[in-house]
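Listed next as structure tokens is one chain, alone, in the form predicted on its own.
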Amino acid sequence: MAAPRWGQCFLRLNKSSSTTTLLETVWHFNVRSVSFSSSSLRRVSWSSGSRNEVQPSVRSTHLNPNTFNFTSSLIRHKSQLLYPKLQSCCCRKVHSDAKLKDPFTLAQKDLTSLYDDIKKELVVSKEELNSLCDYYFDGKGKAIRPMIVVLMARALNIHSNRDGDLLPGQRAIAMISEMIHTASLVHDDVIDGSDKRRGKQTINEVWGERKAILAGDFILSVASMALARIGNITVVKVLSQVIEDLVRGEFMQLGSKENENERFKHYLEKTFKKTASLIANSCKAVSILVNPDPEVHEIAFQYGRNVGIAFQLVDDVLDFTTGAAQLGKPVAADLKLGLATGPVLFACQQFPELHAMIMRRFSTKGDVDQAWQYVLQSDGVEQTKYLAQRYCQEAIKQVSLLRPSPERDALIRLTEMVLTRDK
């Protein structure tokens, strides 16, 4: 099914069923996890028009997602789910009328230079740890955490009514997040055992295991150290909680629940920690040096949170639908792997033999090939798809309560090129 633009307008689903599915649980486990303040059902607007004639005016909102009852708009039945009609929803009441920018021509400029400064800070006198450092920041990787970094400090600085131009600590945290995310992979190519990463060697896989750990402790360290030269204390709470949070993720990717809607629920907190933790806590890092607002905050943490969550779920669907080719990795790596990812936690709802495989992590013959086909054979990709665009749409309406701007409307873009990208 073609990704909708989102963009331009949002689904919603008739009521027709009184049925509770799987994906009903889990997107009411997604919005119960959410906590606001009870303010923020009271949040500043903006009408369109030049930026000097800009007024606030503060209106009543239903975005706090506890407030969301979709208990009747998620149904059961196949051909509605995967087939939403479309009503008339235009987004232009929710964002500005300009025209949608390309994310990465509003973010080259900041980006340029990102992994050159990234290498000056990685130098160190031992050539062999250098070009350990140095192997992941060549500039071919989507970049994808320090443009939406560089995205939302922009918007936020408009929004805070400022110029658009970075604080050299926004920048700082673009680089930062980039540092922990690679750190991240190379200490996860350890731990699965990979040998390719983004279509050639893993670091382990060329200087072995011991180096490679070494190398991400590495990284760790100089981001760490470049935090606390920002010198907000906030911002290095906000910040440290992402190395907890990738911590526990892994913890909880060695495990598993027997129970289906505990195991979903299970699999959405691992994703976030993971995953969605990093950006998340990126956006608000950058509103905190620019905003003392925490509603601001909120909005622009929800944001990295949605976004971050629907960009995991779409690359669980391409390890089903992408070749290795494309993907730069083996096609169901993580089958290969033992884990149960969207797709699969959803197909159990027509194959209830993926229970047991799921439970012993795919480890018995014939188990990787079988789950592949039983989730071919079901709908589990299509429901996944459709769980990364509601995280997108509340993406959207987050962010949209920010002024307008440029950047704040290719974040609004991003969300269309996260569910539709292939690799």
Contents of the next structure:
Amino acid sequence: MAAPRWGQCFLRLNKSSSTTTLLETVWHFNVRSVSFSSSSLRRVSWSSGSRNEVQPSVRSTHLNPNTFNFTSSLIRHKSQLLYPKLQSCCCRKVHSDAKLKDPFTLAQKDLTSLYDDIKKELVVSKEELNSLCDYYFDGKGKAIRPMIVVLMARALNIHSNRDGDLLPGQRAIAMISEMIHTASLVHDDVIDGSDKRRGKQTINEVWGERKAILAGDFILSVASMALARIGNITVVKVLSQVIEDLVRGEFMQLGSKENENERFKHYLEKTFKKTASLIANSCKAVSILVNPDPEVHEIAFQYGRNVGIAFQLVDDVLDFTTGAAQLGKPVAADLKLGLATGPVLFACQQFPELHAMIMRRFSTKGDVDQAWQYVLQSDGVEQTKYLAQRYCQEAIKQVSLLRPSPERDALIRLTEMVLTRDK
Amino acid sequence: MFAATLQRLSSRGQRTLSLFSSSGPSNWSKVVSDAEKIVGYPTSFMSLRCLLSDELSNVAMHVRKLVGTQHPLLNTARGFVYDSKNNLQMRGLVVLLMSKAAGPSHTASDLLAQDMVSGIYPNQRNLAEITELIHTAFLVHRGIVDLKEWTVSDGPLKDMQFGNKMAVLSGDFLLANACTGLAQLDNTKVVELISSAIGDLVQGIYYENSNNTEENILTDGVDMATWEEQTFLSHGALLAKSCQAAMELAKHDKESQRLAYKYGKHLSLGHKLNSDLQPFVKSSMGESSPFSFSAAPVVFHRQIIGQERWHQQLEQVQTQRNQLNYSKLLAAVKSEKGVSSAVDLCCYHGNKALEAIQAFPSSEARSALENIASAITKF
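Form predicted on its own done, so how does the form predicted together with the partner chain look?
Complete assembly follows, chain above in first position.
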């Protein structure tokens, strides 16, 4: 079904350029989720006539080789290629009769006191440590992770024949996901030597590196205590894996791979570990608390994994396309850190000159500007966006296997927001 | 000027001390190596798994670039090799001895006695390893440098940035391994307990840092009660809670857990007092090396002589080049009651630790714990 057809498309797409091996690699990396979903599509799913509903999303990607030659379209029609199609397709198929629910509005009631509750967990006698720990829980973050967790939990509760209301443990997981995320941000900022985040000074900039590291460690320990208090050892294992993935992902950023195929695989694996693992495993954790069926856990996990990777791919695109004012951090930050993300890796196929720069991590004077130019001249940005779109479609396919609910539909709509966000 | 010099000196001194917590009394090595035989195999178990991982070999490769720089990570890394016998693995060893001294579980049927190796459950061995991982992670994180305080004369800033990066990553790596290891113990109470110990450790180190700022050196400083509280967080909570967790893993009752906690707590405090006392009890030859102003004898000393005299003493031992003559300062501290008060306190904690394990049945493991508790009171 879906899998072989996608595979063909990729192969075909690559023939006229030098991209065959690279995109194959991308493809194989994603293969696990695809083979899963193609089998699950055969199962009975909740929405009436689900087969007819789910399949169009595959068709409407315009990847069907019979429709048209993708490679040329990718190059000629960059601007039209992506978002409108996905948007119309998922709106049409899910919301033909119901009003669109904004994910933010829908998750709002569960998230209102989230930051206050996190701050309560973090209370310590040492006043200064308190203010460090609270620093990023100022309610100004996007709280995208807790939002996904809350919506997923409600969707899963309804799927499991209950009312949507969150179980206490599920709410705790929403908090914990944001805490683990924040702890890792604080450490990342020290590692990268960043002085700005979300438009304000970083903790290391204000209080110094020593205290910043301790604050991150403290937030993590409190998250870990809250996790243990949920009292479910499987949930503890699932979320501990995230902590390990985060560190391993950070380690993966230290090295560059010589071989192009390996490099892309490495990049996607790093992206999973650094970004998607937290979302995927938090979704899985809330599913474990309400439903004993491993297939349901897998749906939750795969939704989070695919959305998470798409989220990061878009982030990597924005690093090239957004002005400093919008993103709240300097542009081309990744290049300056020596990191080759999706757009560069794709661009490298059109401009092999990039290879040497990638290997020396853009360390020679002028590398960053030169690489930036190459990326903008190439299809790197479009191809990365396209890849993000594919991951979102996979996420939609996964979550569509759940019984319909406003929260499930909000999760579908959220994929669209992930793709269209500009900051 | 004076204050700035003072601060830099003392924070350096403090850093060195926290990394190399003293070599201890001469019979310490013997006590430890005897004890190691009792628990089955030597405790250089500190996660071969971790040390041999790709990630840490990667760090090891990078750390070589730091040779010749002043980044503290270098000393910490050296410590793994040279100090491992005496200090780093003391916590794991105590957890194992405590597990063995408490013996097999009487209540839980799902814990099989045949799984035990040398009288210790596999989970308790894993816990001992996790305790070492956490301890080591914070040795590494303690060595992070504040870049803004770094001046050109200290060496290139780039080296420090790089050293920080390696220190953050390797500390995080050890902590992450501790987290997944904890989860594998299949006991959420233990996860909560050890996570809270990590929180305690962070708070303790946070206090430790702020006690070494210039304001704290020149103003009141901490009193002894506060010192004990903060030292428990930075040096005692992990061992106390790990000992308690070892009892929980074997389903021993609340009372055993309380006693194990008590042993771990008092042993750690005694051990810290002992190592703080080393520069003051050794018959020193020649120049005295810098010591921390938050070392127990100094804290006692300041409390005894009062703020004003302390200030006078500091000014008296200042050299012409705005540095402190530590030999003179050492002599000044020794001439008062600070040292003997710290020795008394050390013995008090050693005895409390001994007292706590008397309720366990007599065994060679218990004897080893007794020997360790006695060893920390010997100078």
